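Just the one chain here, the form predicted alone, laid out as structure tokens.
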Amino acid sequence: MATGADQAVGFGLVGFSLLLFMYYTIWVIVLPFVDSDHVIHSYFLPREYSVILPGVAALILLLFVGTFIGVVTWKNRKPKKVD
């Protein structure tokens, strides 16, 4: 069973992910249908970043996953037997 601290961290991460998802969804799906001079546009970055930021995040994720796999593979290799 998870401790109270683990549950608090889990709820925090879920809440942060939900807020991030809602922000991105409004930014990409709703904002194109709102007039460009509306005040809500001041709370969002320019639309170009809606493609650039997830792309950079995906590259960083792939870098970390590749590094993790490389380190685990390097540590688990067996030395060659000399006959």
Second form
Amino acid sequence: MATGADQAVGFGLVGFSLLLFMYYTIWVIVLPFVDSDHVIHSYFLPREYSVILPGVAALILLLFVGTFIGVVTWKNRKPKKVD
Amino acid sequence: MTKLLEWLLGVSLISMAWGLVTFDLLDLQLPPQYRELAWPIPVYLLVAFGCYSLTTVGYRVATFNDCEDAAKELQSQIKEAKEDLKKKGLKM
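If the structure you just shared is the form predicted alone, then what does the corresponding form predicted in complex with the partner chain look like?
Full complex below, order starting with the chain above.
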């Protein structure tokens, strides 16, 4: 088994992604079948956000990746020739 | 039937089924809950796949065995290579 920080980060990722999956599953799949006056609806945003929020997250991810590539390419430019 | 064709066939069948339900193209008069459920399904599948990937990566990071011997061997090989290259005139 890996030790210390590796284990902490690894299992932290597992826990986070499982929580995210359960929350999102309840939001998208379970809520349509629950009465609209049940208290559980107060823990979830309106349904449109279940599509908008992942879309915005994907755009932000693309932004980060693109910026990273841009910065690294800029730092590695050589005068006149690029090897 | 190549793998690509198989995948394309599967994806287009599922997309057609989803489109029929979401935009009610056959006037099936499905109950409103099923229509509510249907339209975010593509995004849901993407998020589910992302969560599965994160879980797998996290689990494999946590359970990857430390290789003490291999690490020591690698360190000594790095030292050996550095000394050899310094002798040959490379500046580090």
